[in-house]
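Only one chain is given next, in structure tokens, and it is the form predicted on its own.
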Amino acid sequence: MAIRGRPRGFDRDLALQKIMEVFWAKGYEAAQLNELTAAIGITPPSFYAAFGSKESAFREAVNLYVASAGSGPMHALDAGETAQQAIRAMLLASIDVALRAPQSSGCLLILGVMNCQPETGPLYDLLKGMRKETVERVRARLRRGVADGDLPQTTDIPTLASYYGAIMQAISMQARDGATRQELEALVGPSLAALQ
């Protein structure tokens, strides 16, 4: 007789890490339940008992990503002494995240939901909101740069913040398409020229 339920010693945190990696590599739509359950070694009923649904697991995985693997760019943005240093460090950290992704699939927040079918609309909105929050954090750092005298008073903060959000998305997409670290780092210098 088969044993039902989660295996003894089931480590939910470790399981969530593995689920995050599957979603990061494949995106929400392409990740199949059998891939998620195989990654953590449990049956579908046990998966639903532990995580509720594929959508709930994805939401948890996104939160874990923001707190762990995907946190580097925002930490770098906050740590830079000048606006230029902060933006440069953020872009380099974005490259690190994109190249560290399973199968070099870029950033989970950018590529996690691509097709936006009606049933995935709420998840697309979740990721879109997080991307907008990233742009707002860049905007706040640029405002600080103006206040500190790192940037001219005439700096077009909203446009530059959107621009750097777009550069981070480009890094993610190009990593997914096989760009090397050298190719991605070559984007940083021209991007920083926008601050001058």
Given for the second form:
2 protein chains.
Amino acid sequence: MAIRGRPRGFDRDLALQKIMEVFWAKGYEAAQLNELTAAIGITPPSFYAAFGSKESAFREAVNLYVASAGSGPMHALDAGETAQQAIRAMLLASIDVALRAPQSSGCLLILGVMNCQPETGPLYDLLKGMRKETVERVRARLRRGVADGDLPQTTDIPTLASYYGAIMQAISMQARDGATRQELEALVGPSLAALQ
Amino acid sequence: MAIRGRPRGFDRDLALQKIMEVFWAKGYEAAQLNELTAAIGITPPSFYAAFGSKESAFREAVNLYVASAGSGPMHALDAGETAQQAIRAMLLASIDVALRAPQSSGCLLILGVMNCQPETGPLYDLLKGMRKETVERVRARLRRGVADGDLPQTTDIPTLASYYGAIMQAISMQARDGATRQELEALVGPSLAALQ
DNA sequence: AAAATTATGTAGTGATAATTATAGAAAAGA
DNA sequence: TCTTTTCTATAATTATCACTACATAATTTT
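Next block, the form predicted in complex with a further copy of the same chain, ref. the form predicted on its own:
Below: every chain and molecule of the assembly, starting with the one above.
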């Protein structure tokens, strides 16, 4: 049996794409509902029928982001031959992501919710958890680096992993401050000194 | 002739101190006027009579911050014997500031205005300009380090300066994410590798 | 074709938050 | 004392923004 009732007048996947771009460009709190609906070309009731609420739309957008636009750094981390190359590639991919952002730049997972309002706590924690996961993946890659002989046995893996997590946060902040690709790439060199 | 009219019922300097703490703890956008007035113990009309608006109160608070609670890192930068010691002391002082923050932690100049709302653009630019000034002072200290022979002539000063600016931003972000002093100090070591 | 079901558009509703009008209180000057 | 000046408190006012009630449109099922 086919779907009952009046069919949706827009493509939900395409709409989610637009939603992600608006949230990415402006962050959760600054992205107003009328910007979201205007970007899609629908009115509020259609938005709520399709996505439930601003918050649940954001959660969906984050999942889409992780699976698409924001996947570069983690992919680069896995693809690098040595630990050093992997870290370097991850940081360069972060720069790509930060500069590919629609407007104000930066990574959605890092700048998407700045906890400007008290009620955004759960979303802030959601992104915080994802950042933590990122650091965990870096940690795993460094462990592999030690096992492969890329890094000395004495490497302080937890410290280095959270350090590179911090570098990625810094890249996003600087991108939001308007840094150029050159300026962002200049951050990568010094940070790799910690792997020598 | 003495001051005419009913005298102010509260200490303006003390009130500004409170205002700074609230803005520091919650950021510009999340700090609501009733929190500000409640912290001081006054009502809105008194606040507006004394400070003009939320925005101008914030500007005053930022100036107070730079002159007091937030002065540590720049002071440490000037006091360090060698360039390496100065940078290290600055980063450690940044950690002190980030952890001394009233509530959600981090540096007011870094996290005070995250541009969640479009109308906060001017304040965002104000803080951005101050961050730029910080990097300029780091640059000057590194130049002196080269002149003193602390650092090789080939040192890429602009790159390193903005790199350490980025590290301070990262310290604030991680502090806001709930990092402990130990975790923050762990970021300093790797970042100093760039000065070897 | 009629009923059932789901989407859409117009035009609100309700909550929140910065700001202020108005009246009254506390001081100095005449 | 009485006027002038400045501060304070209560209670609006205004704007913004997420969200929705209601009527209507477009489908499928019977």
